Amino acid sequence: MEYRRMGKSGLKLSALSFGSWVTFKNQIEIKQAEQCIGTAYDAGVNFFDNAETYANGESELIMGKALRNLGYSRDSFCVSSKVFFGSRDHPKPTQHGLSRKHVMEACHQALQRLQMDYLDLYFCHRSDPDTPIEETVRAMHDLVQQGKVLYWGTSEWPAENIVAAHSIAHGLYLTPPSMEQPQYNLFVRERVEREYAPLYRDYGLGTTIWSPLASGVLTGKYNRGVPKGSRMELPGYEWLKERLQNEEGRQRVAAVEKLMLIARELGMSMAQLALAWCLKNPHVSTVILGASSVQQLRENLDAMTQVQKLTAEVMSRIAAATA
């Protein structure tokens, strides 16, 4: 396993990490979660990603129980949560957003579910137009001062809002955000590669990217339709299926057909090609994997051994296939 600094911070995260979005509770329960977390940890993974909204808090409960049962030393791994959407289907006004009240209470609730004394990483899951950025920055700073959060960051925030958060933090001697969690894959590149480009230079922004396989599209399993048991068949995720069936979705499937030829030629799976491509970006601190089985997870973890095959010539061919 390779370990990368999270931006300019001193924290070193495994280049591949493991997250629970969609899978925990929706597809796997505690026993399978333990097996997947154990497999990841044994392979060198030291970051496990979660959020208050994943399965309405059930995901954090499962991860907390699994980590407690596995008995790993707390100083050997990092765990995250995210705040914004709340942990119920119809949250009341004070149960979502980035107000000081919700940020504080959501952190305490996440700690209880995860059975942790502190969060290594805590993300503002989206920007909140109804809350002043200063209020959120102050709340996050206070959680850091209290020792309940070690690093705080953002997820899918516009660059201008991240800049504003840094400006406020530096002006008021508060703790600035250290990382951002954006979507990044062969089909979604603009924000990570262009919009955030000045932030890597000016603030040393770290990135913990999600959906490196474009919700499974980049595995090739959807090339002939939606297989039973896949995440696109899950209740509440119909939007993924609809996206696959529109014009953009059809174009993506066509691109995957071309990419699969490159992957076969290189002796790797389509998923490994997509993950290795993400790992090639030096501004990616860690790539979050989401797997519903140990077999699938092991295949994805093996992407670390495939990165060296992506030469400049291969990267050019990949770019042409997705153009």
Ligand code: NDP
Second form
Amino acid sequence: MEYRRMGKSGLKLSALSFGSWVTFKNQIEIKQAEQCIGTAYDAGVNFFDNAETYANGESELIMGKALRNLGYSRDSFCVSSKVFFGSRDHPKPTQHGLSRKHVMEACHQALQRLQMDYLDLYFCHRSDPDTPIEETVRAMHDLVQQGKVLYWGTSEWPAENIVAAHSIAHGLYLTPPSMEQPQYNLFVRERVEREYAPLYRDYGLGTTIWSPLASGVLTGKYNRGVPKGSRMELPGYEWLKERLQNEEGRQRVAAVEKLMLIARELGMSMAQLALAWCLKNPHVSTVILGASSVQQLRENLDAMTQVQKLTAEVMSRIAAATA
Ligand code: NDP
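Moving from the form predicted on its own, what structure would you give for the form predicted together with the ligand?
Everything in the complex follows now, all chains and molecules, and the chain you saw is the first one.
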């Protein structure tokens, strides 16, 4: 495993990490969660990603229990949570968003569910137009001061809001955000590659990127329709299937057909090519893997060994296939 600094911070995260969106509770119960977390940990993964909203808090319950059962030393791994969407199906006004009230309470609730004393990483899961950024920065700073959060960051915030958070923190001697969690994969590149470019330079922003396989499309498994038991067949994820069936979805599948030829030539799976491509970007601190089985996870973790095959020539062939 390779370890990368999370931006300019001193925190070293494994270049591949493991997250629980969709999978924990919907597809994976405690026993398989333990197997997946154990497989990842044994491969050197030291960051496990979560959020209050994943399976309405059930995902944090499972992850906390699994980590406790596995008995790893708390200082050998990092865990995150995220605040914004709430942990209930129809949250009341005080139970979601980035107000001081919800940021504080969501942190305490996540710690309870995870059975932990502190979160290593705590993300504002989206921007909140109804809360002044200063209120959120102060709440995050206070959690850091209280030792309940070690690093705070954002997820899918426009660059201008991250800049605003930094200038508020700078002006008021508060803790600024250290990292952002954006989507990044062969199909979604704009934010990580262009919009955030000044932020790496000016603030040393780290990134923990999500959906590196575009929810599985970049494995090639959707090239001939939606396979049984896959994410796009799950109740509640019809929106993903609809996206696959529109014009953009069809273009994506056509690109995967071309990419699969390159992957085959290089002796790796399509998923490994897509993950290795994410790892090539030096502004990516960690690629968060999703997997609904140990078998998928093992294949994905092996992407680490494939990165050196992505030479400049291969990278331009990949760019041509996705243009
Ligand atoms: P991916 O895009 O990698 O999709 C993962 C899914 O693809 C798996 O659950 C599985 O679904 C399928 N898959 C993965 N590997 C393989 C394989 N080798 N062969 C076949 N199918 C495979 O990642 P996620 O979308 O899950 O995102 C990763 C993590 O990022 C999340 O767990 C979460 O922690 C974080 N995240 C953060 C967000 C944010 O807003 N901050 C938003 C979304 C995710 P299946 O088997 O069911 O088909």
